[in-house]
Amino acid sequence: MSRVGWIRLAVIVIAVGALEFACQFGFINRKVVIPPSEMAVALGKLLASGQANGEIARTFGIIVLAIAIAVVLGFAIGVVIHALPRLRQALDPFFATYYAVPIFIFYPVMVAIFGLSVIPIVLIGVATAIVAMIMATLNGLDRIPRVLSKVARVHRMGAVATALRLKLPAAAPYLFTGVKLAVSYGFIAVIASEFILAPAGLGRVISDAYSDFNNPRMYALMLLLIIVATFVNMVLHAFDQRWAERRGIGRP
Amino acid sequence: MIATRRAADTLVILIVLVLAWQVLHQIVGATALPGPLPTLSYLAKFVPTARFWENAEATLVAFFYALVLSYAIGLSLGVWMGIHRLSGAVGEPILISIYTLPKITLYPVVLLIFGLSLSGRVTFGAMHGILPVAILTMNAIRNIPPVYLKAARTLHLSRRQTIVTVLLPATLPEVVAGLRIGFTLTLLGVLLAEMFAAKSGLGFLIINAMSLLQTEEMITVAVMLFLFAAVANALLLWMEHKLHRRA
């Protein structure tokens, strides 16, 4: 590991250690924050007992479903819009505003329409993630070098072969950036929906544990979400960095 | 000519969206989703009332304080990590992973610390806004071409002159982009806080209307927030474009 990596690790260890110390010695009230070590123990017990398995499976299932729909549909819509320049220009102001408005405030509207079930959560997850994928697809298709279509013509490749063997690999790094954004937006939207209003799921369980003053349970599940989100984002970031180097804009 | 055609196309899409709203209304019924016209007439009635403005004020006050905190902390953090290379290298991945966390999971902690108070909503709003401001400011400073600084040294500019005439103009467009994203996310944070637990504010109004099945009120508030965010974003975006063209 590099020097910077070691310093970063030290910073994190010191921060967690300081929290542990402050909680153990009463500088922070236990009713507010429990020591990180107790959070980890509570999480271990919870996972071993299997009590939360149903909720965990439900939440991550919804997240995966919403992200999968957003990525596939977003790519398809992006390809269609890219083929219609006039439509694309007309949509431009909508794309520029989309992430500036809190789309999430329409979650209760979806609950009113579809009832309190999985559907509004999946829909808000898809709605939050899909536009990032559409924009990334447009960007990726824009950046396919013109010379590739000439190469295809020289080699007498068919439309399908050109798309799969030349255009897709050329656009792939940009598409991946879209996937990365879709994953992180979808994750946030699903968890937030479950927190605010949902029949079940991890967000709901954390919010219930908060209402019941069940701090060990609340902090255990928070820790779980933070670990999973950080891990997923780190993996995606590492991949993205590799793609970026391939297209020559990554930091050395 | 081209500009008018473009504006007309955008208008067509807007009309299609409203028609889609109407069709969805026909399918699911008026209790689940009121149509565009009834919503508009409800909006005209509800927005001038004191109840709307009291809650809008509660949201705006929390949002204002949260925004000041986001900008102050975000900018100082960004400037520090941009100038001090080691801190930037150490801190950037930490900032990015906190940025991508679903911060709503941490709201109960904020509530346990501050209770159901204004400070809690302000803190939660700022938690959303600080990171994008810091990350974009840091990158703006890092991306200054070294030749700018060399030119400043060749011209024997003083430290103050370098900052005012070289560093500030060179970083401003990207910093403003950070401020724009910070604006959006801070607003989202404040609204989420109000939706989860509050006794006033527009986020509370939406959840309250939802539990009373007052769908017209719910959509009216959502549409007003939508307009507020869209107009603010357009203004900041316009500023950003002007700065880019000047640079």
Contents of the next structure:
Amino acid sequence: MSRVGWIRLAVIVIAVGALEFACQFGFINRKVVIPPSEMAVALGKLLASGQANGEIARTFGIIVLAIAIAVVLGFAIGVVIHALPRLRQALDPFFATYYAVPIFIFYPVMVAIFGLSVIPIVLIGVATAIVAMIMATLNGLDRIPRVLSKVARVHRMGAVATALRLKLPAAAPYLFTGVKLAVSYGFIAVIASEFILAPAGLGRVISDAYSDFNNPRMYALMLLLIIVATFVNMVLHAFDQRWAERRGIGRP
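Now that we've seen the form predicted together with the partner chain, could you pull up the form predicted alone?
Since only the chain itself is given, any partners or molecules it might have are not part of what comes next.
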């Protein structure tokens, strides 16, 4: 593990240890926050019992679906917009202010149209994540060196071969940034949507546990979400770092 990795681990250990100490010795009311050790025990018992397995599968399935649609569709739309400069010029102001409007205001409308199903949640997840992927695609395509087009002409490469073998690898770092943002936005949007009106899912279960003052269950599921989100981001970061090293680009 690198020095930066050890520093990150130390920060996490210190933060968790401080919270454990504050809860155990009464600096934080246990009725408000339970110690991390109790959260871990409660999570272990919950997973062993299988009571929340259906909700866990439902939520993470929706998250994966929403992110996949946002990444694929966002990339495709970004390519089309990049090829049409006038359309891009017209849409740029909307992209710049897109996240100033809370997407969740459209949730009641989607529920009225599609009912209390997974469709509104998926649509909210896609709508939240897709613009990040579109903007990353445009950013990546903008930064493709023009010399690659000359290289393609010299080697008499077709449009498809040029795109796959030259342009796509050149834009890949920026596209991967879009994927990481889409993952984060999609994760947040789906969980938040389940909190609002969803009849099932981890967000709904956490909300119900909060209403019932069931702190062990609430914090156990919150800990699960934190662990999964942290693990996914760590994997994406490690992949990004490895990719950058292979391309000869050092990243801090």
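Between two forms, the rigid core is the largest collection of C-alphas that superpose within 1.5 Å. Positions refer to the first chain, counted from 1. Model, not experiment: these values are computed from the prediction.
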property	result
Core-fitted comparison between these two forms - CA shift at residue 15, Å	3.1
